[in-house]
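To begin, one chain is listed below as structure tokens, in the form predicted on its own.
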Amino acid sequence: MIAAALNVSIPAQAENDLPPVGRSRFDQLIGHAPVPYPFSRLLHTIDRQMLTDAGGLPPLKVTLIPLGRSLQREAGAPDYFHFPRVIAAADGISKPGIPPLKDRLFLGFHEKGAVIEVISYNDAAGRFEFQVVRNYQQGKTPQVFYARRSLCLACHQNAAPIFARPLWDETPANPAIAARLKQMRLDFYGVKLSGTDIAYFIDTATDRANLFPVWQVLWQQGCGAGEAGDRCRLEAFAAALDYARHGTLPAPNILLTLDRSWKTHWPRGLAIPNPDLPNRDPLAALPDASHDPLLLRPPLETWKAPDKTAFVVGLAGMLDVHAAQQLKAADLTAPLERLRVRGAFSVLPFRHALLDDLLAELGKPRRTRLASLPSARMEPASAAVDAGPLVAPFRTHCASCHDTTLPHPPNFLHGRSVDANLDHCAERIFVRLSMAGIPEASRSKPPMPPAAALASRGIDPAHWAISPELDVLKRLAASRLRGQDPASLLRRPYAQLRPCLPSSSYAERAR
């Protein structure tokens, strides 16, 4: 049931690391050129694609998080405030002729880690793609890879960006954070030390982006297959165009096919995903275990019936504003029907290119340049080796997150020193595995593997806690504790346990 709740709003294509079709918006933006360096130049490149908003704010909203919860959280150690993480979200309307960027592009950059994490939308696949830019530093050529979704989705449980709830105390919206950043350096890549305004815009952009999978599920599964499904999607698209052009809300009696299919697809209701992490003050005296992004987040709400207004308005928000306005007062009934006959409304993801098809049908084709893109590449992994019986179970259950070239999360399964790494990490591995059998309220840390990772494999975390597979992992970890009492580790503060990997710089270990 937990796995079903997590995946109910995520299209089936979310299983693949590489795009099943299409490419990410970031790929399309960069093309064959190297990723612009330094980071201020990349921000400027993205900003130029969009219009400045009416209030004069830049279309790309950017803030700093020196003490955050991302995989890059230790990259700046010990100079966290000299090397804060940069978060950027595209929040502006694209200029005419440029495909939409709003709510489709999110970046996380860390200078000391020489890494950019990218979440950007793939219209053809109807999903967000997760990518990482490596070697992002002076004198090197940046390399772009698609990341392992199983690793990313442990925190990004809706396969979309996440952000904290107000009051956004990890950002300069917290006066104490802003003051310490000001003391450390004068310029952070041209990013201003903003307050709650920028944090609010980033938060709302992630909220809207997390609804993209919901609209896609209603578009594809809710309307269904066959002629009835095609007509349902045509009706939804026409209503979205009416809203985009005139602000006209849909009539309550539309999308009857969606009404009829609802109980079949979602007899217990449709869970609406939650993109919000709890607000966290990183300067607070005591850490709160409930703030960990690995914890499963309950849905925001569960729809017992389709919210057709939200669906139509959501689809309209995914459209190219300028293309929609080109339609003006045209009667779209006949051209939309011709598109339906040609299969434009079959069971495929909703994409803004439908507007291009419609404009071409009206004799107003837009000039679109198909970018030539380099081949999509996966993040590097260890060369295949024969794992012995003391290592193989860890590879089976942990390699998707811990066999990477980056040190966060600890890459103890990467390279040729796996046995030595497991010995070094044994204390923390044993404790994190043991958390599965401890009541949630008493846990000092979320268990490993994370609940979301288990659920994505169709494993109920409650069943995993009593499984023989987990017992084997715990016994193997305990065998590496060099005579220590395993139970005593569970009584020690987690921070006092032996660090998982030998101390070294983030960049040195990122290889």
Contents of the next structure:
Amino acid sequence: MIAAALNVSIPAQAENDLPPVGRSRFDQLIGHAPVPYPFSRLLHTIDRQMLTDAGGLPPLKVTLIPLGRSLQREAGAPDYFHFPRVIAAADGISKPGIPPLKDRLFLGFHEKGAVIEVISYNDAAGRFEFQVVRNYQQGKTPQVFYARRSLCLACHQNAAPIFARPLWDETPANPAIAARLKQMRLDFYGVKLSGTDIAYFIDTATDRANLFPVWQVLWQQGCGAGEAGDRCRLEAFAAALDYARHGTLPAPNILLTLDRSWKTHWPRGLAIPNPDLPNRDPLAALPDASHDPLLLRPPLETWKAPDKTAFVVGLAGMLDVHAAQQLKAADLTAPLERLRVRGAFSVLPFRHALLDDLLAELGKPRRTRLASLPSARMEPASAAVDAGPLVAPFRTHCASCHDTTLPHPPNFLHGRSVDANLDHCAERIFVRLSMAGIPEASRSKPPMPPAAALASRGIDPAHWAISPELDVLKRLAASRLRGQDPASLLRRPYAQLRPCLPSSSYAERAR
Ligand code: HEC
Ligand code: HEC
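Output the form predicted in complex with ligand HEC next; the form predicted on its own has already been displayed.
Next comes the full complex, this chain leading.
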């Protein structure tokens, strides 16, 4: 069911790590300059682009996660409370003339890891891009890369940001976490250690961002191709402008094309992806396997009919408020129709630039700064290695996530000493492979490859569990156990198994 949901909301281009068209909002923000350093300067740069909200909170909402579930979870070891991960979400209206940032830009920074993870929207492609800034430390030049998308999507199954449900016990919303952070440092990059308010705002921003792919599916597939499709998109856009300008909700009888196409496209309903992780108290006595972000999350809900109000309001939320206000009370019927005739409403992602096109049509062209950008780079692929039969099956099934230049997840397939790495990781590899054959409720850890990775390749987990491929992988791992009884490994607590790669500092291993 989730496989269907992912296929519906994420078009086939999800396979490309690099944007198929356009660039990420983060790239546009940074332009040619190096990523501002230190992190407080980057935060300030982003904050300055938005208006302060009425409540006096900064438009960029920032919190700390010392003991988390992200890929940076081990970067602070052993000083987790001295080096917490920092999460930031853009949650303010951009200043006039600055393209929208709200719900479009999310960061995860780790000082000791010298990395920033970035999720930001690409309007032209209609998708969130996943990037990593490396070398983010004093005296070095930060490098921006598009990350291995399949790796990020193992947990970000919605191809968008994710966040815990209330009470956000991993953040300073948890008084015990706040107290331990305060004991450690007086200042964390200028971030205020606040209660639940900031966590709440980040959570709602990720919830709205989670629906961007849904609006894109309704806009593109829902309205469909041909003239009827173009008219459907024109109607949705006009309704979104009405809502943005006057707060008028759409009439129930609009977007009939959407009603008609619904039954063909989604006879069993449209599954809405789930951005919510279970709340987790990292100070709780026992770890709870059901909190793992790699577990496949069932859809948030399944829409049996198009929620046109949510759709129109969602589109309006993606627009530039100031640009919408410039339209004043103008009658838009004729200019919108001219745009349609010129193909502006063909099957392309919904872009806030449609509003610029409309303003130009009304004789109020806005200055659009077309910054040239440095070329997009992706996480380097390993030079074609001649893997022998003892390694090749691991390359096939594991390399997309375990042959990277970042240390977490352990990059045991990277570099020259792959054989030694596999030996070192054999215990944990064997156990993670074996999880596929254990009933979900009894698993101590999620299986490898992760459920989302199997789903994106259309592989049924039950088939995988009894597949010859898995059997080969398990035998190869078992052969590296130096005589240990494989079955006994499954009875040992996971944390007591030999750590996958020798522990060295996170930043050091990032090569
Ligand atoms: C093992 C699971 C996992 C993987 C894989 C993963 N993330 Fe995340 N990510 C998380 C969790 C959990 C959070 C929210 C809480 C936190 O940050 O600790 C998160 C949060 C984020 C955030 C902050 C915004 C948000 O979604 O709350 C960014 C940015 C981010 N991740 C980027 C990435 C990128 C880029 C990749 C791929 C290189 C990636 N993540 C892969 C688990 C993961
Ligand atoms: C789609 C991405 C992806 C693929 C494919 C994948 N993994 Fe992983 N793997 C991860 C992530 C993310 C983690 C870290 C999260 C965790 O430990 O739960 C991880 C963790 C692990 C660990 C645990 C390391 C530790 O320190 O405990 C092992 C072992 C592992 N993977 C083995 C494999 C093997 C073997 C394969 C291939 C059969 C594989 N993985 C395929 C994403 C992937």
